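The data below hold one chain only, encoded as structure tokens and taken in the form predicted on its own.
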Amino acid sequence: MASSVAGPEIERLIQLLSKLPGLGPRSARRAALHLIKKREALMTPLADALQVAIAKIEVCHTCGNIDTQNPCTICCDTRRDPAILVVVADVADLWALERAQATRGRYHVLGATLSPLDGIGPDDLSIDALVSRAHDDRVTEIILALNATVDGQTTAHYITDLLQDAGVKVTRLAHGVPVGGELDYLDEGTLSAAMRQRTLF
């Protein structure tokens, strides 16, 4: 076993930063040693902002999404379109539609997808909400904006055979040759789901 290099407090601080995504051991130890030499200009700043996070930020009760007002921005902004309606599985999922400015229309998170597998069921989505909100009669269109995977096409076939009778068109985003891509690098069942759903050029 490799005998510790520093004190406890930043072995804790090292472990604690090699949980998140995208950091290993070796990754979380330099993040640490890079926090520790800018203690004024970083790690004072994202201490303070861990503690007013921990404080302020909540789930809003709306769609799901995280922010520190309820409803949240997203929900509040009336120039958002309220008769679009895009689902998706996790609140990254609409940060990167957002980034990306790909709809005007609002959200509504359903907090993972169903996965038998991991022990995700129904109940532990928030479909009833997105059910409910699918009634509401300012609501044309819902589109399924979840991942292209066998959990992610389960859930979409669920959800859709509970709106048959909300009277809204449901739609989902396309799959096939990503923008910019070469078809010699594509797999399989991106390239057979990208001929199924060719369009008019």
Second form
There are 2 protein chains.
Amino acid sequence: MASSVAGPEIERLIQLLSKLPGLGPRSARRAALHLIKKREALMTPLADALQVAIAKIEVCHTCGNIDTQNPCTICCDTRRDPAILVVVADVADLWALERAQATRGRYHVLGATLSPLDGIGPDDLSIDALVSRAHDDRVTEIILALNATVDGQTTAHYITDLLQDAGVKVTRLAHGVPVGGELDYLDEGTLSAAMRQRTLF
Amino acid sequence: MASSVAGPEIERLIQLLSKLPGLGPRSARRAALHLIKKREALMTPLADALQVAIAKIEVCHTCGNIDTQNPCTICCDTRRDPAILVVVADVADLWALERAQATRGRYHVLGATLSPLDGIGPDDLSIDALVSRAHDDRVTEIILALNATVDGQTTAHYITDLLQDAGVKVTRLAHGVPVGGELDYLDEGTLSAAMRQRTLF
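Okay, that was the form predicted on its own. Show me the form predicted together with another copy of the chain next.
Now the complete complex, all chains and molecules, led by this one.
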């Protein structure tokens, strides 16, 4: 992309925008132009929001969540059930579960899943902290909310082994038909799992 | 998207990112998380680049281009041919032509194309300025580099009418087979135009 048409300042902006997931070089250029055209309505507020985020956002030392307070809002929330720890790979997964209001427990963010191909081993994940939290007497259940992928399930097995003598129940998310899903479009693995884990009507 | 999971600062960042073309609410959340994770490598440089752009970028009073100087680099470039004005609808089109090094002329950015359906009339475009530039004695050719859409061609006809007594040659981009294009995949309109405007081999 040898386009030094627009001066180094704009090129730099385009180059940085193109590093965002979902934006390629072309859409980054379009985004930069959009920002420049909407200087008051969008570019200035975005610059301010980024500055605020840079200044305020921290990683929670307890669970690995991202928040403007540390420990994070969820860890500090006394209405949360201290008996349940929901293990997720990424903050994005935590956000997804919170949007679904899927649990009243607290979280533990691993930071990634085990992936030998990508060189991600146990030391790259927040596993020691999880094991130590699991030994807390108040914790009775660890819910492994990990992706139903090979890496996710490998990680789930690895953690289950480590937690065997922690005196906690280790559970994982159910497999099954997505709500709103049509059987005809589902893969065989999901259908078999949904059949095996069928529930009383 | 009722997700106040992540605190108002992060929600604000997500909301602003989702206004960028190419990013929806979901990808904006992913982009925000990516920025937060890469605070030093990406979020801080992006915030700085936006501040620089806000402070420095101006619209060229002569041609409507966006640059950090006014008149813009292209208008000031004495190696540019003062006889040729290339009319584009948008700065994005100017950038595209510059990337292609398609012309040694200067530009005139209309800001939009005529679009009665969207309520965009002649007064919303930088047409008066174009007509006045066209009357400059040095200008001998106006190249209409407008989209080959209904709106683009309507605008081209409108401008051609206005320039009839300006003593300039008004030309437009050729229609034809895109370089690398396969005939089998082209629409009939393009094929007919390419046949009509065939050139000597």
